[in-house]
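Take a look at this one chain, the form predicted alone, written out in structure tokens.
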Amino acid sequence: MPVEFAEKTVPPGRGIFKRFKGNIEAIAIGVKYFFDPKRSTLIYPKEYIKLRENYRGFIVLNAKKCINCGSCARICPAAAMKLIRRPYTDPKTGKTRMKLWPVINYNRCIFCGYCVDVCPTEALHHVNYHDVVFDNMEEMDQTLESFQQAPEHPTAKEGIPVRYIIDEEKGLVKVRVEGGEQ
């Protein structure tokens, strides 16, 4: 069945400029804030955004809690989580066995947090920062040892923690947060 096209016309009493009134108002607001001397810019790394406690940042493994179930690797939509085989000495029996341990490739990770959510023993957890720089691509593919340590957060040592709030008159306002990184 062929598609019928209907010709659109401007309703009477509304000119072409009234149709674009909303767009012109939005552009005017953008121009106003562009020339506003009180613009809010983050001076990185002297300042850093203090994120909320439940922020989904980098993922860290607590190997003592891990039961090696592999749920994290199975649920990962980006295939960033993989299992590697490592020897493990059972503290009760003293026998050495091979176990599968999760590691992550941050080059592939989309920080969805599915691996943290599915973990039955809460062996995986998020740290509440995301601004970490790696020197090369190989460092982003974590080893079992590096995956158990939280990445360094150098701006927390040197910088001032800030947070942005919305003010009805001024727009985004940067305020200093008391207390640095925990």
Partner chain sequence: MEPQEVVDLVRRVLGDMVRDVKIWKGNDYIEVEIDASSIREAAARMKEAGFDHVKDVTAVDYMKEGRFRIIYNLSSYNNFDLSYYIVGLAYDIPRDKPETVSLADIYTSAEFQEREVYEGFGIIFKGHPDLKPLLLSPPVAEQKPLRKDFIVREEPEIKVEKKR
Contents of the next structure:
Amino acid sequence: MPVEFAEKTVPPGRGIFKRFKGNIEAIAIGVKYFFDPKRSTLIYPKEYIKLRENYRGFIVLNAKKCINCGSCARICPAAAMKLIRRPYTDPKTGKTRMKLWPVINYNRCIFCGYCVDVCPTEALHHVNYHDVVFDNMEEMDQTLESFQQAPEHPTAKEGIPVRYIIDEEKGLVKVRVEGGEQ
Amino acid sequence: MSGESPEGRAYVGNINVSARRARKLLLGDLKLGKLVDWGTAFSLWPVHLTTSCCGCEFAAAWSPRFDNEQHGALPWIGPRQTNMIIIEGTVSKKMACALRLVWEQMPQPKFAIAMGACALDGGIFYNSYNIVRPWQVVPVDVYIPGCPPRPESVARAIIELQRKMRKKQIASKFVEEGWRPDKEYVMPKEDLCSWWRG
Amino acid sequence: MSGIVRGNVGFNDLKIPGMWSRKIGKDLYEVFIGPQHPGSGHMRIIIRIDGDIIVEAEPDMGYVHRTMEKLSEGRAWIKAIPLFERMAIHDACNVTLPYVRAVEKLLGIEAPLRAKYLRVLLCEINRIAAFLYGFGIFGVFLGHSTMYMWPFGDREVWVELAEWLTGARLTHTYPVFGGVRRDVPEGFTDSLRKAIRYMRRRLEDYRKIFVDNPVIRARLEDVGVIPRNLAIELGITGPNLRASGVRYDVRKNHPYEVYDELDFEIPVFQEGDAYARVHQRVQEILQSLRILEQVADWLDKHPREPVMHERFWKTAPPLYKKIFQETGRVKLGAVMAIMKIPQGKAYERGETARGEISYYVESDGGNKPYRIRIHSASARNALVYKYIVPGHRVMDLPAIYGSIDYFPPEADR
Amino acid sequence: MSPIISDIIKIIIWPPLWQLIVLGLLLPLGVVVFIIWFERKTAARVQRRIGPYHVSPRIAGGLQLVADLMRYMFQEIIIPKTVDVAPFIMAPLIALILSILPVVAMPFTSNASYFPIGMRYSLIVALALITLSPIFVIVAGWASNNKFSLIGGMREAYLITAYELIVMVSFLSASAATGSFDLVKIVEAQAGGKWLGLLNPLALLAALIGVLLSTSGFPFEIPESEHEVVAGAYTEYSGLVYGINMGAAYLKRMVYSILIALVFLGGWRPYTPGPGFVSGYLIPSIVVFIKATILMMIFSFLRAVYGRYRLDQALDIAWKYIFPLAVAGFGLSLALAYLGIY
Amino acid sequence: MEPQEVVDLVRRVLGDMVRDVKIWKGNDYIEVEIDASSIREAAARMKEAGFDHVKDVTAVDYMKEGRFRIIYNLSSYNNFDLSYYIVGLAYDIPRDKPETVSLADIYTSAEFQEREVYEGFGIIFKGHPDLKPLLLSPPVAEQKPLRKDFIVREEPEIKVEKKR
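Okay, that's the form predicted alone, but what's the structure of the form predicted in complex with its partner chain?
Complete assembly follows, chain above in first position.
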């Protein structure tokens, strides 16, 4: 492939006529969008975006699948995933041993998804929402129990789910999708 | 305009006394507290202090798709005219002083939202030698996790703050009982701004 | 634009257009612009003005300095990818790709062809989104609020595509050593083509309301002229460099991934003023769209195949391969976290939306980098404030700032 | 009707009171509230978003301004230690009063019994009063003792030199055409569709641009240009005082719009005022206000389309292009008068 | 242009100032080691030879060996063939006496980067027009954070659970 650089110059724009035309064009396009804005604004608490299944939202632990390997804590770039020592009773043998379980701290978590991708047994998974806020920082430091269920999703109770699809004319177009609790 | 005068002897020109009296009249006697809370809740103007890269999502939160102006929040230029600060991500030691100065320049009642993991516990920069935790610099009301949080999360934080304000009547309490005390600051200003010039 | 001096002369011999020399007296007025200031973002420019003319300008950077170089020295190699991504989160793939490639160079591996195409795909999506981001900031600096909103609205199209591809809006952490983390989902290329056609249409609207708007032209023409020689001398980069007439783009001069197989051209403008930089970015968006079309065609023609290098994919358990076939998600091996990289040095460059980013990576054979030096596009462009801004009027400062497309977190690292 | 009630009504519609309180204060304030809402919604619409909404979803966020006002009312008013307190507080208040004051010279009807203050030189008086308020912007900037405020105030001072003359010459071209300084006579001369704005578009254009320059509307929003001088002269103001500043700026634009409606757009024409309060006063004033509001809406719309010029470019345009335009408009008016159209 | 040709060019330009030349992996990074005393002369010659700007300036702290290595990575904008390569002009200075000369007057593009090296490693560039910290605030810059003896601690992976 030959190297291509294209020499270009800025189109001329001086002169009364060009300036007049520029003004008219600018106002005309403003008027055009004033009458036909083609907007796709999310009216937020009344509607919420139903994110795709592969979205990297909050992380949930499935303790049944966890093999306590600690890979997730080792790869976590933000040191948000930590291992804690907790007794574990094996259902088959009935023996109780101390094992290392992962817990996450959302004060730190950067939602890179390394832990989910490195987990050899798919014990971790993302939930597809992210719009949760907290009043204090203690709530965000998960315990082993709270790590096994995702934080409560407030918008799902208040609004209707929508999804954006890409359109040639309008850019993003809002469409209603199934789901939501209302 | 002239210094302190004993209560009840407000003469023309003493703004402090007149303001206190007006406050008492409007909030104590006329019970306008709820109106104040309502007005403040729907007029949370965040000051334009971009501390770090969450500013991208902060900007996107006011873009046509998410448009947080629908909640009455309008990013504004100078700190004097605003009443909210959204700390967008990491606060470096150099920026911490600016953050505190901006916070001090804002008129009461004022609120702070910490946005992003870096603004909570450092995020991926948790062991960096050049950052501070924003809650050490200013008192934070709502925390948004994520790196960066989605624009909806910013809207959710504003809604949460509005709800808190109207439920607990924060704004009118501030107005009635005086302002948020300074002792809530974790880090004193001398630690932050010893080197500041400007 | 006849004032541009060409030829091989040093910086001191250059006659800088607009440079207004006057002996600095006592009556200068010092203004601190930033860090809380919409006209500067998270940096500070200290200007000294005489009347309405800036006599001295001094950028005061570092308000977002998060010590990435030092932090990377204490962490495993793979943990540095999300770390460096935070430099420019809206341009994430472009920023991290050279680091990933530098480490791959040290490992002596190369990503599979499909992974290369996917990297280029996300790079170009990021590039367009970053250009639109720059346009938005530029628009608001000139007081043109519509030009803030429109590009930010249209940027959401590309962010939506990137989110669909990678699972995150901005911080994709998409390229990893040996490949990428996701394959394209079903129906992605159709939406991509729609987005390309939509973007072409919208650029015409931008032309009408912003680029050809007489007010904007008046503000930008002959403002912040960077002559060719000065541009080279200051080592500025990216669209700013090419708008000054230098034929340099890492995608052409040092082709990486599959850029040497794709058909595109690099526009070069001669004027070197702020207005040329706007046109430069518009043209580059068009070229990125052209690249994306070719990538979409390639992806349609080729079936799904592993997007991870043999070295990491060979040992993957069947579960991993099943997940990849079903969802396109690549599971990472546990080895990633403890991997040791052979001793050596590597230097890798990449073209981000704002220009060239370079990584100097040195390994002592351990599982952590010995020294990584990053020099990003915005850091290169920061010299412009010191050498170009003096001589202009105060109101030109936002115009120059916006046209340089300076992004402080990227500059401060 | 008992005599007391009729007395009260008489007092209410007593022209000076009606003029000052209702037309001079309440209606402009209402229009300003509407215009700020309209400005935000227009900008939002052109920018493909919805603007204020959740504060009152049923009326498309119409209460947004009330919420903002409530916040401003109860916000702390910071008076920095370094400011000169008396001018710092007084400047916005005087600017506000001076912004509305020109209304006393503006008739809204030809019915002589409803004139606020009958005078033969009402156009001159109105223009003179209008041009006083910028002085207090400079005072505010100076008293703030802030670098950005000072620069903002100085920019206003620069611009005064540019727009004052344009505004004067273009408005006085109406006097040249109609041979009178009396606004009533100017409006009455435009009866029968002979609107000065139509016959003399040059003067109208010059006046519009002059008003944009003087009220710092886009594309000439230079004194408060937020990306260099934060909020211009108002940088240090907070709370209610800042609200007053902003309100004064909009009121000034409102007053200018009324003046343009009277001078160039036929005032209360095509309606012919009759006797009595309703037809002699109420309807003509509403016609004038509708015209002024439409002008305000056009000014607001420009915010969505334009950026802002540089200071020297604005001065350049004002002196090199718009001032000659205004002079040409004046000449055209003389020609119209010579031809005997008025 | 082959990497060997670039090496030849560098050897021709710098003559016997060159101590050692290494072509690193990827065949596009060429490290040229020279004497600390001849750096200004070498830089001036390299600039005339077509390496017209500095890609980056950095230092590496070899604490065990007691030296800093300062590297000026040069490249070209004008010359298409040269622009494929990065030539690292490297020299060592002793760790206990971190002083060297500035190239900011030869390469303007190095000006800010030398300030960055100064604040990170405490290396003093003599003759620099404005040597002061660029990114860090003065109290932090005094700690010379990029040196290897300044250690930022990583947190352990195992969390000691608090009693709740």
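Values in this document were obtained by computation on a predicted structure and should not be read as measured data. Residue numbers count along the first chain shown, from 1. Superpose the two forms; the largest set of C-alphas matching within 1.5 Å is the rigid core.
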Practice task
Keeping the rigid core fixed, work out how far the Cα of Tyr164 travels between the two forms, to one decimal in Å.
Solution key: 4.0
